[in-house]
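Okay, so here's just one chain, in structure tokens, the form predicted alone.
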Amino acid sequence: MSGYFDHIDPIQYEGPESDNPLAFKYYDAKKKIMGKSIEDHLRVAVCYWHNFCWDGFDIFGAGTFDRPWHGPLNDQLAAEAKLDAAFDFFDRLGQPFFCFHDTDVMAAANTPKEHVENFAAIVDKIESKMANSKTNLLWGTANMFSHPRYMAGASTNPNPDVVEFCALQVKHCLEATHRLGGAGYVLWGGREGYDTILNTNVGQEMEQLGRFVSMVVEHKHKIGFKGDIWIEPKPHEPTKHQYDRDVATVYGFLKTYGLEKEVGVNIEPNHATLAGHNFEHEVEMANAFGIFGSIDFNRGDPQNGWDTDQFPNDLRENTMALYYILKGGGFTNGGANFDAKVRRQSNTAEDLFFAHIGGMDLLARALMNAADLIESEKLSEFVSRRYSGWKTGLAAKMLSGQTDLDSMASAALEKNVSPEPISGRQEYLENIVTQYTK
């Protein structure tokens, strides 16, 4: 036990009528929903680098939450209390995953060699956190865009010494997820892209991409690493512009390179806003895409135009996000990751558990409506008739490839008629969304 939580019993679940902000209202991580238990239907999982690494530091100002292991302590002091505190929290609070970078959990490195030894030691000891725990592992991933090395990428990076190192990192960090029995890999380019075209060659970072993630995806397969790997999306920030803009441009880029069946997306809803897109949009595209994976909740703020990794509490939104995700199959290795960090102001350990249990509960609302949703069939009944001339004729065989454009023009100079448009009934499919939503 790290001594900081000591105050705060393990969180229970009271229900909607309790009055208790350290109680679940409405996770009740056993119940039943469309035959499988809430904590099997959302795999909640806590992030490390927010959590226990950030101190509430911004550009403007200095750290805001004087945690313990934020303290006067060596590295590897620190790297251990941190790990202490980390599981303190997770089993008061219950979910069942974690998420780590690889420098969130260690003790910091000046060369390749130190990191691969101060990295190893603390693996050693998450494995025996793991072991006397319920927490499992959701997903590992490599930092590669905070140290001043990576300033012009990563495996994009013009210089191959620091994709050298690059690669260092990652072969021990997808080595270390698979031995801590992590269901996923991310693969989050922070700095995969440019701030200026005038100096890059977006052809070669491109090719120098896909030789990468080829390459990861091999020593998946060398190592015996039955988990997914999953890129994130995001459109810019800190980059101007990033190769890995949003789930479409990914799966461009997946499919150049011959890894659209070997690696899948782990969406940000924030990062879709900054995309100009919403939730549900990157959610469908990916199950469009058969690329579906992970999720990192958490929402934006409407009036700031940068990544706020706030807290998701938009009902609506994530009720929207959970319809697509039960309507695509779900999540298989993937899960519920809360990529999200408590303001500044809400500086005490109550304001993170505050902070996930109403996740947690607006995440359990939003799956409730989204099956209620779903049983309902008023969504998708409507989609399913819109579409449904697609089924027979020629139209079945234009979708079949067996048929041509000559075909279809002549079809329409048979017919002789202007179609007549249908309406696509937005503010209704509104309305019972609005029913849904409670």
Ligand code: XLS
Given for the second form:
Amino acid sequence: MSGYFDHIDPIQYEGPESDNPLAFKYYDAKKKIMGKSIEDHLRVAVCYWHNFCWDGFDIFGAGTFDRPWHGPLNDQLAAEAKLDAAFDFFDRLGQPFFCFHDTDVMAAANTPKEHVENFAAIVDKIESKMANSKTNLLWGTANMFSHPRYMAGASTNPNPDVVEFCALQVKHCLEATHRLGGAGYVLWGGREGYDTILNTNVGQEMEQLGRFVSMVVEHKHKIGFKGDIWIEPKPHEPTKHQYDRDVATVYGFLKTYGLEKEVGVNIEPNHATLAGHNFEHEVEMANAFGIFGSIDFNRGDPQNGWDTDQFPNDLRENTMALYYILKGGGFTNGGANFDAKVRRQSNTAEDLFFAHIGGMDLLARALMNAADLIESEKLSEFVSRRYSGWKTGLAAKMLSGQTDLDSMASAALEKNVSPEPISGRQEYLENIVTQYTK
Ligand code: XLS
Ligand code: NI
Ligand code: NI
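Okay, that's the form predicted alone, but what's the structure of the form predicted in complex with this ligand?
Now the complete complex, all chains and molecules, led by this one.
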């Protein structure tokens, strides 16, 4: 037991009138919204990496956090101390899930054999921790971007030996996720891409990626893992051009390799921003393609162009996102992972709690707004009226493939009118969102 969080009592719901910064004001876990509890809607997960692994370093300066489990040794004892601290935090915050990368939880390893042994040793410990905690596993993932061996790519590396190492990591991490009852498994391809076309065979790399993800899916079925597999899109950073650019690009990739029924997406709002999209665009694209899976909730900073991974605090943006998430049916296996991190100057135990309490309160509030918007049917009625012309006649025939260009052209000639432009009513609709953002 680290003792690091001892002075912080378990976080309780106290309601919007509370002035206690260490209490929930909106996240009332059991409160029912559209027939389902807030906890079951949001399926909040705490991520291991930013909270318990990152020590506050940035490229200009050393770590600032001085957590007791960040000793000089990255060995099994340090991994166990970190695990104690993580579960102590989970139990005090009371969120239902956590997420991890293999290398977040284990003692450092260099050789394949060491990797397998060190990972297995900590998975045993995680399993016993989970047996005494209410925290479940939302998803696991293999870190195939930090170690120097991955500098030229993970499964898209020109060197097949590196891809074998990837296979080893993913096999063990997927099996551990299965054993720990994880709801999903994530593949984020931070190094799956290239920095310069001059040294890269893009076609070859795409073939590698396609076959690799297919092997992951095959292995999932082989071991009987019933959870989902999700790719997390991101356009760049750390690699200049990343193959999993955005939801639409991922869908194209999945279609190409016949994986669109097997793999979904884990959307991160700030990755959407980096790709030039807004958050709800990515959610609605995933809904449209039927590949919506999970969310890594965070925000970027409008004044800079990188992945700041900050906790969400924009009520309107998240009301919109939750609206489209609910509209698509909400989370099934996925959930709301906070792939978000406190700032480097927020170096105390309290700061970790303020961040998560703020994020959970914000999402609970956005969820209530989104549910009100859904129930009011104001947006959905407008949209369905706007497309109502497609239900009958030639328009319906076009969609079902029962007409052709000739017949459509003749129909236009027959009517012989230039269709009147119809207002898209953007301001009217934006005002509705403003009205429901409360
Ligand atoms: C990095 C990603 C990463 C994934 C998990 O930008 O968000 O943290 O969520 O590998
Ligand atoms: Ni990110
Ligand atoms: Ni992420």
